[in-house]
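Given as structure tokens, the chain that follows is alone and in the form predicted alone.
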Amino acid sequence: MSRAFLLSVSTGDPRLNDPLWARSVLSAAEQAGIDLFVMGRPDARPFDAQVILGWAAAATSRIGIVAAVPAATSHPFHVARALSAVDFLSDGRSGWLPLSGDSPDGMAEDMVAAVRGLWDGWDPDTLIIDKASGRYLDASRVRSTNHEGPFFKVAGPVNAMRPPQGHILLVIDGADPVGAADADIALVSEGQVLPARRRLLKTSVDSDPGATAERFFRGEIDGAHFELNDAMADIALIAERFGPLVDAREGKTLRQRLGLALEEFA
């Protein structure tokens, strides 16, 4: 797959709890060709992004939907279950953005490790669901991935199937850089360097699309990220000015469409 220019937006607008407002904004973003819609930011979080993500899965059909998940108020077992369900509901279009917020140093990183371990408790081909033989799953392919970290001690396996993407997309924000050497996407400010498979530069809707494209072709960035202030107006401008940089996507899941497929399972 050729390298693709990625477009991402985020909002912490509390009106995400209003289905009419949220549907109109998500629909506009999807039609604009935006790849990722991040619900919540380090400085602004909606009521419960994971819950809203479940609703958004049914209200959209193509765009990647990403939930901000604060470590201080989340438990890995529940996060793993909830996000796995959303990945099924969205047909493999979900992601998460762990936030450290007011939590102790290292807590968010511990949460990421615990959640990933729970997802790895199921092999991709564990489920059989064969009515003729009466076999539902292959128990030999379910592992007890018990996690013991500095903040979380989590017994596994999780009682939820492995997400369609294996691990749902891991996004980190440079304003609250959770340490993850193998993050999928980093949202970075000018001059900021974070380890990730794709780096999206935080920029303004008024910035120069041509200059952004040049930096993409030089390999400095993999796309652009915009923090929405006036959501509908900003999305319209992004579509007009940056939409031409986005090519058609191929693949069923978000990982496949963004060229971030897992090469192997743990």
Second form
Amino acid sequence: MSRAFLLSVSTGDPRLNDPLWARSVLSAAEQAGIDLFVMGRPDARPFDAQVILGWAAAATSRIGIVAAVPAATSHPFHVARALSAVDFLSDGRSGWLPLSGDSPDGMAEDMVAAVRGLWDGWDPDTLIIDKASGRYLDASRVRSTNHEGPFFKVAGPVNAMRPPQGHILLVIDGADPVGAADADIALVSEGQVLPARRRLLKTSVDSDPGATAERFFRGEIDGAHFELNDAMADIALIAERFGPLVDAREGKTLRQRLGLALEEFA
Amino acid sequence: MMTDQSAPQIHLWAFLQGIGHYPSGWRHPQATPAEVFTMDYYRRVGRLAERGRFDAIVFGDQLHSRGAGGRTSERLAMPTLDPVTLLVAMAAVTEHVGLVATISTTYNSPQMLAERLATMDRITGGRAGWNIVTSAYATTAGNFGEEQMPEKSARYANAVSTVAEATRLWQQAEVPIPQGRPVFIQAGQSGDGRDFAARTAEAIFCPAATIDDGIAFRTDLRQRIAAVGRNPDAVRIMPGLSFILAPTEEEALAKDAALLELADLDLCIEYLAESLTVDLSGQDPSAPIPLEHILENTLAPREDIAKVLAGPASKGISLGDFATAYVRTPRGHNVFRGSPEQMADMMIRWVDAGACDGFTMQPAWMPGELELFVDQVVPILQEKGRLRRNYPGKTLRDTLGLGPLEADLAA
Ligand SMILES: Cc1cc2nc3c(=O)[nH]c(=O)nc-3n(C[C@H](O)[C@H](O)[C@H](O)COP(=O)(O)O)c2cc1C
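What would the structure be for the form predicted in complex with the partner chain, given that what you showed me was the form predicted alone?
To see the whole picture, the full complex is given below, headed by that same chain.
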């Protein structure tokens, strides 16, 4: 599969709390062929993005939905459960963007490790659900997590499930970079280097799509990220100017569609 | 048919989480257990509840781990997806039905709760309710880095201050919250729990196996509510109601028996063991209830467990018989088996006797039993003028008919 040009947007607009506004913006972004919609920003948290994500899972059908998750006010047990549910309800279209914000050094990294550990407490195909034998699941495929990090101690396993994507997509933001060596996607500003499997350049809707395309073909970037200011107008412009760079996507989950299948890590 | 428009309206909640309320319910030939992990299922049951004019969909929640270490049966260790996520997803595909999330004050900070619930109320357009619980399973502590769960009275004291702090945060919120704050709901049985409910709750979820249990509970709660200076009519008491419907009572009993047949003796004992939080494997089902063993090993408060077991144990009932009977009255809730007409009559009788203001419907298996209720019992209640045909407003507060926000609650 050829490398896909990725289009991503984010907003911390408090109107994302409003179902009418959220529905119109998400559906416009989906129509525009945008791959990722990041809800919440390092500098703006007027809502709990994990809650919006549950709603967005039902209100959208193709777009990748990503929640900003602040380490300072989250707990891995709750985060692992909430995001697992979103991934189920969205058929594997979800992602998260951990934020360190003003939490102590290392806390966000600890949260990422703990959440991934909780997801790994469940093997794929744990469920049996066989009415005839009465076996619902294979308990030998569920393990305690026993995460003991500098900030979080979590016995586990989480009473949810391994998400359809295995681990939901991990996105890091160069404005508040969380030190994950194996992030899936990094949102980087000009000249910034962050370890990740794909790098999206934060740029503006007024930037030159031709120049962006050239940098993509040279392998410097894997796509573009836009912070929405006037959301509806910006989305329309992104569609018009950058949409032609995007090819059709294939695959069931977001990971598969973006060519970021989890197995590649093993 | 006689309709009495002045008769009290019956409130309905739908407890739709998981695979139904019988531990064997998912094995019903028409049950769709794998679907509880899909959006299609929540779209279907959310719209169904709304078609039945339910006030709200309510989900419980537990934060302990199941299925680890082999203690929990492979047939009971149902994973449960995060209730807030499921509820807000249903909000996106419904318009009126309220959405009540159970969230523990013991393992969430006031800030986390306030932001999560404010977001929930906004994105649902004012349909959020908070079932304020303090967590009951001791093994929850380990998931939050603690050795031990605090004692019950300490948990309730913390609940009071957590609700007060969250309320303060909502009052200061910059973005308006449609209902001002979520509707407060409580489920808890002890004296501490009832006092907390009397001061805080606008609706209460409880078990009541018989009409007399219901009358006793509702009378007690109304007295406690009046004693703290609140209006008891502004609080809805909503006991659980499991049900099996068929055209005749005889057929319903046969249907019930067939479903319970799918729960063999081992499963019944495992179900009981999980409720009592004690390992009962290796216990002889034909021997008397091992009361000493249970009280010594349970992770739950001993006095709670003693309350459930003392009577049956003193009568010399065997463990197997007790476990089998326990499965037949799931966790102390009322179970109805009969025809739609009988069910409507029973519900009206309970409400008119002052046993409750409505019911938290707990289908024995899903989704078929809920469909039967909505298609066959709801129209009868509507004909009799006991269930609205339309929603009165947009918010859960409107739907519950609660009137204006009581400003001093939880202050
Ligand atoms: C009908 C009923 C349902 C309950 N559901 C939950 C629940 O879903 N999650 C939870 O953590 N606690 C639940 N509880 C527990 C209570 O909220 C309470 O915190 C706990 O039982 C201890 O208090 P109590 O002895 O007053 O009941 C429930 C209690 C009752 C009576």
